[in-house]
Structures are given as structure tokens and as C-alpha cells.
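Quick heads-up: it's one chain on its own, the form predicted together with the partner chain, in C-alpha cells.
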Amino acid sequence: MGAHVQSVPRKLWQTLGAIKTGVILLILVVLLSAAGTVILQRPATEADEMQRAYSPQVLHLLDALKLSDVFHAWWFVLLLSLVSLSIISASIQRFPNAWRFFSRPYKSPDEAFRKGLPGHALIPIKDEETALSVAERVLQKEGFGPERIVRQNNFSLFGERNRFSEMAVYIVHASLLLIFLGGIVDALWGWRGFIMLTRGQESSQVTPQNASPRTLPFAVRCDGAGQENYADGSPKRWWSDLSVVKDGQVILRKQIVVNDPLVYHGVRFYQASYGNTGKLDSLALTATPREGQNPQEFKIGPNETHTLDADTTVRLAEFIPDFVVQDGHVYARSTELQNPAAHLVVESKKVAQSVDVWVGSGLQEDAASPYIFRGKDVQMAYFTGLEVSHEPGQWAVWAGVVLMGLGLALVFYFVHKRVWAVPVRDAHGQLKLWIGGTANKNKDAFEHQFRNVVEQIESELKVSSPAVAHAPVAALAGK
């Protein structure tokens, strides 16, 4: 102890890899993340709700300890980094042993090993060669792929299955580190934000949750958006037709729906929300001349001008989706399309002054207008809300997930089984075949298989040499 001086970093490294450290770290992760689900968390919960839920002192304490935003607190990130380091350290410290075991399988068991192995049997035999070839045949049939081992002018057999499963646990650990790596990359270089577009609008400005806006090297344009409903009125589908525009050219077009985003250069656009802007997209009107019977139908947008005849034009000056008249003035009551009114300005070369016309239920027509207007259809402008995210680390995460699935399958469902057969002489000098077997998991099933192998070898030996007396299979209490 005293003679063996260890440097501090080395000691630290060993402590980090100890299973005790790992368990303590994991318990801390569990406790702190559980706290993060019980205490209201900052970005998701709005400030006034936090103030309602906690008294000022408690809130101050929670904020100071970062307990109001556990999963982004520096100490939580530190803890996860320590967990990663602990996994790395443990894997590196245990790897050489495991690799030795894996790369140099133990093929010819010595006497101490033969005595200590719980699952073994001794079968009396006449000559080594017959016994070994019988055992070889049986092991071949059971899929152990036996090989003959030569040592000091005697032969023995070694067979095994699924040796790779010994290394599978490192695949699982590596996959976990890969997932963590992806998470760290995303935490450092990833971002999330929001873009709101109406039909025909184009933008390259993303507004992140709590940072200054970010400008993309390209723009997205909304060519259309809409909602479909079930018969009961609940929403069934939201969609947006998006175009990626770069240097004035459309590079990519896609209709996105919830669950199916648009991806361009690692930036993903998700359908997040959809709603009414309260503004008009277009208004369909019929205009009937005061003298004459030829009504004409036309569509008009805000501030657009439509030519009715050679002398007359009409302009949509204002649109109110839900109007109310008070004291002779028109007011907007809400942004919902409930009681629409349109303010039209009609200009005619015959008349010097322009005429204001209000179209809407219960509003008086202006007698000075050369046309009578009727509303036919209203198209409101809807916005589509796009969640934008850039997660460069996600591929590491998915690769880690696939690797972990693979690793777990290897760890749990592939058993490393080893079988040896060695001709030996017992204390009375009688020749016997020692057969031993072991498995690294699922030992009860292996015990069954091993017993079966021994019985097969025994019965085949009896057929080939009936003189050998029957001896019971011994010592099969393998665990």
C-alpha cells in the first residue's frame, strides 16, 4: 500500500470507473431529473404562472439553484458529463481483461480448472482416439464447431458458440456515449425557432425562443396553408405548401403536415400551428350597374383596385371581419369572421369626387355610387406557424439507438457457450473422458443442453464399445 504510490489523476480515473461512483452518479441523475418533473420548469411555464405557484422567496431560491430549469442548469450538464466519463473510464479499465478473454480463448483446461468447473462429467472410455472422435461428432452436431488442441503429445477438444457476445456490453456502452455525444453537439450547435408566414409571404428570419433572430442563408415561402376538419369539427389535418427560395430561385417544394417536416440543409420545418390573422386575403363581390342589368363578379384584395368599366374603378380601402356600429362609426369587435364589412372607394370620371361605399349586413348603400355592390365570398388570410430546428447531432443519436438495440440483443439473447473434452486418468489409473461446459448467461438452459451432449456421447460410446460399463453422469449441479 505505502510502497505503491499512485498519482492523483490516476487515482481519480480509477475512482471514476468504479461501479460505486457510477451508481452514485446515476442515483443523482434520477433524483435531480425527478425534481425537474415535480418543480415547474422555466421555459415551458410562463413567468406569471411561476409567480402564482411559488412564493417570492421560494422562487428566488429555485432560480438561484437553477432548480427552476434543471435540464439546462450547468450542474446537470456537468453531471451528465461525469456519467459519460464514468462509462468511458469503466469501459477502458475493464476492456483489456475482456479483450484478453475474447482474443485468447481458454482452450485446454488444466487440472485446477477441471476440478473447479461446476458443470462437468466423467465418462469411462477405452481409448482416447475413439472417444475424441465421438465427442467431436456430437459437438459438431450441436453447433459448437470443435477443434482439436494438441498439447504435450495428447489431444483434447474445444468448442464454443457466440464468443462475440462477450464484447456486446461494450457496444451498448459505446452506443450510450454516441447518444450523449449527439445530445452535446445539439446542445452546443443546435437551435430551435419559429417562423410565421401567411400565404405568399417569404422569410429567412427565424425567431428563437430566447435569443436574437437568426437569418437563414435561404428563405422559405408559404404557397398555401389550410386545415381540414372531422365531421365533429375537431381538426384532422393541417398542411402548408412550402418552397425553399435561394437567390430568387425555387430550389425545393414540399407540402408539409404535422408529423412530416420539410428538410433543407439540415434545417427542419415543422407544421406547428395554424390560425386566423384577422386580415383579409381576398373578397369576392358582385357589382350591378345602377342603370342596366349586367352584374359582374370580381375578386379583390386589400388595397387592390379593380376596373369596373371604362370610366369607373373600385378600390378596397378597408376590411373589418367583425364590425359593430356605434355613434355612426364602424368599429372592429374581433378578428373572427363573424359580421364582415368592406369599405370600398369608387372613382368615376363622370363624377368629380370619389364615393365611399360600405358593404355589410345592415349598412346603407350610398346612392351616389354608380354600382350596387353585394358581398359573395370572403377568404381570410391564415398564418401557418412553422417550428424550425437544426439538430446536427441527431444522426449520432439515431446511430446510437440502432447500435444500442443491436448491442442489447447481443447481450441478452446470444449466449457464449464453451465446451471442453479432455481424456484423463483418474486416481485408479482408469482412462476417462472429462467433459466440461459453461455459459455466460441463461445457465439453466445450457445445463439442459450440456446434459444432452454428455448423454449423446455416452450412448454413442456404448454402441461403439459395448464392453464399457455404464457410469452415471456426475456433478451436474452447474449454476
Partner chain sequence: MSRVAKIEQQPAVATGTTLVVMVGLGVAFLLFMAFLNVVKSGNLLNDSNLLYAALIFYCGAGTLYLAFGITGLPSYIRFASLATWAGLIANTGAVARRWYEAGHPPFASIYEMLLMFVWTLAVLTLIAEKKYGVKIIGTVTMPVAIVGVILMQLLRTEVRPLVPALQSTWLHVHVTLAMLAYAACALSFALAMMFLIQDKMKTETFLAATSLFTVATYVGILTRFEKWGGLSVVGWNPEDKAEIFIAKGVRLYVVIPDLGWLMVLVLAAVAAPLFLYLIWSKTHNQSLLTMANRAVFLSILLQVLALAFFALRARDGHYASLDAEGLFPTALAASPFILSGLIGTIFVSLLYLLLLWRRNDLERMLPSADELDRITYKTIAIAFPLLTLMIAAGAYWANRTWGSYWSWDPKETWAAITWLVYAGYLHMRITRGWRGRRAAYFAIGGFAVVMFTFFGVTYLLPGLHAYA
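For clarity, every value in this text was computed on a predicted model and none was experimentally measured. Whichever C-alpha set is largest while still superposing within 1.5 Å between the two forms counts as the rigid core. Residue numbers count along the first chain shown, from 1. First, how it differs from the form predicted on its own.
Core-superposed comparison between the two forms: the Cα of H60 travels 2 Å or more. Superposition on the rigid core between the two forms places the CA atom of E129 less than 2 Å from its counterpart. After superposition on the rigid core, the Cα atom of Q41 is displaced by 2 Å or more between the two forms.
One more: the block was the form predicted together with the partner chain; return the form predicted on its own.
Shown below: the chain alone.
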């Protein structure tokens, strides 16, 4: 019973390290990650857009299954953990054999090995020393770094290239573990939220989706925002001029656009949205004295007061972007900037009481006002929507990506090649040089190189021993 209980964890460990298990788990990760890119995700997508994209029933199902926030779902974290364990298990189970192969290369091929190696050739020779010297010279020229192997009753040559590529698969395994580690850290400790700012506004409060508000150790301020359009009027890009403010000092400034965030202390601010608030930012006016011809231009914002002269001030009391007049009163028809009107309050020592002045198309001014006002330009207030994210695992993800690039380069572009040269006697007692070679991948290209090596050795042996008649090079086995 005890032995059976002990065998269960062992079988689970072996199953977890099986190639089939790892492939299935990786396929699941890829499929669910793809679902996370196809399905709109919270909080990157605003709630109103989610409701427009999906019916209430579908949205409820997506939220219940955590498919609307795949990369923070508990089951995605569990899946990444299982894949990581599978990679660790497979690496541990296979590493001892791989390390023995790497650290103790097989340098002296015996008779059984020579007969079983597909790629080999036999060249008749006169003496062992001359043949080995020629073979050593050719292998050195081909970059195999040959070494002489001395045994009790024979001599041989062994050369190889790129032995390190045998361990490249473990670099790929390590890169995957780093990427998955970063994903797990982000899922457990990372967060995303939004900040909405208008020009001049700053905030240190971020409200993540389904979480309590977070207070950043600094504030971000919007110094400006805008939209560039194509010739047909469609949006080309949004931009925001942001400043990081800490202890009253501006620490960092940057203009951000989509996919080019501001990053400070691991917090990223992405350009997510841009739009009209429906409120006035500033109004440009001209004020002309009734008793003179020297108009002055000025800008004024909501509830701001501007001094026209030593005796007169004007305050912007109200702004209506789209007005209509009914029963002698001015009303707002919509929030769109179509037919603007401004309500000004003029205070002057020349007039006994304040004067209400309406500036707009078709509106008549109060004759008691010492100035005549005309509108020149209207700047509406716009908001910039910033997606804020804290992803503490990104360093691991990017380190894994770089490491994977290195590992894949070693796997695909570096081939482990091995070559042996051994003087042997055939069944008739004739002395021959046995040459064998193998590669762990790209065998067709290696076969061409191996044939070239054999031909060079045979050619140099003929030159060094012209009196000896050589048999043709034996064809590679399997050809």
C-alpha cells in the first residue's frame, strides 16, 4: 500500500513532465490568450462600450467566467502555474542525460558505434600517422577543432562544433518560465485603472476595475491635449502633454500618444480616449468703448473676471454652446457648439449697477454697458482619458522575451556537429581510415559538408602517397 501511495506522486510528476502534457497546456494558454485579445477586456474598455458591444446576458456570462478580464482570472493564473511546473518537471527529468552528453562527449567510437553510424566513409591508407595528420589538418581547416584521442591500443581523432547548442533548449525553457512568472506576478499584484483629466487638472487618485481607489505617491497633470484629423475629418491621433508632479515639483514631462506611454516608477499612463466635455475652456472677445474707437482683445474663462479699465471689469457668468430664445429668455438647446452665447456681467463706476450683457448671434446688448462686446473665438474644454497600469511582472516578461530570442537563435542557427577519424583494419586485414560524422539537426547540409571533408582527406592522402592505389570513398550508408 505504501509503495502504491509513493508511486502516485511519481507518476503525476512524470505525467506533468511529458511532452504531450506540456504541448496541451501551452495550446490552452495560447487559446485563452487569444480569447483575451478578441473579447473586450476590463478595465481597458469603458463600461459603456462593453454594454454596447455585448447584450446584458452575454456580458453577465463573460464576467461570471472572468473572460472579460482573462489575464487576471484565477484559472489563468492556475494554468500558467501548471505550464511552469510542466516545464520545470520536463527539464529536471531530462537534464541529467543532456548534461552527461554535453560534459562528457563520446570521443572514441567502438566497432558497434562505427557500424551503426549512418554517415561514414572508409579510405584505404598506408600508415596510421600520416592518415591522422592529414585528417587533423582538414578538420582544423573546417573549424572542428580536432583533438587526438590516445587509448591503450589505438589512436583516433575527434572534432566537433557548437556543442553548446545542445543546451539551448534549456535557455528556451528558462525564457518561458520568466514570461509566465511575469504573467503570474501581474495577475496577482498588477492593476489597471483610468484617470480623466482636463487641461490644467492634476490627480493622484486611480480607481482600478472592481477594486478600491489607489493613491499614487505622485500626481499627474494634463498640460494640454488634442486631436489631429485626416483630410476627411476622421481622427488621426490623440495626444496629451503630461507632467509628473511630486512635492510640488515637476519631475517629468512627456507628450504621449497611443502606444507611447509615460512611465514613472513602474506606473504607465497610456493615451486611451479624448473628447469634448461640453464646457467652455476660454472665450476670446473684443471690447470696444462706446465713446471711443480703441477696441481691446482679451480671453476669459468661466467665472473669471477681466479688467477693461480702471473703472470697469467684466465677468463671464454663463456660456451656452447652443442657445435658443423663447419668451425673451435664453435657453440651452444642446451641448454641441453650434450657436454659442455668452452671459457677461459688467461692473463699472460709470453705471449705478451691474449690467447683464448677452453676446451671441441675433442678441441685442444692453445700451447701459459702457463697452460693446463681440465674440472672436471659442475654445471648448476637452478631456483626456488615461489608462493607468501597474505591471510589476513586466521586467520578467521582457527579460524572457530577450532570452527566448537568444535561445531560439541558438536552437535554429547553431548545429552541433561531430566528426571522428579512426584507423581500422577491414575483414581482409587492409588498413583504412574510418571517418564518421553526425549532426543534431539540418542533416542534409551537414551531409554535404561531411562529403567535402572526406574528399579533401582522400585528395591530400593521394598527394602525400602517390604510389599507393586508393579505393574510392565508401558511399554514405543509406545512400
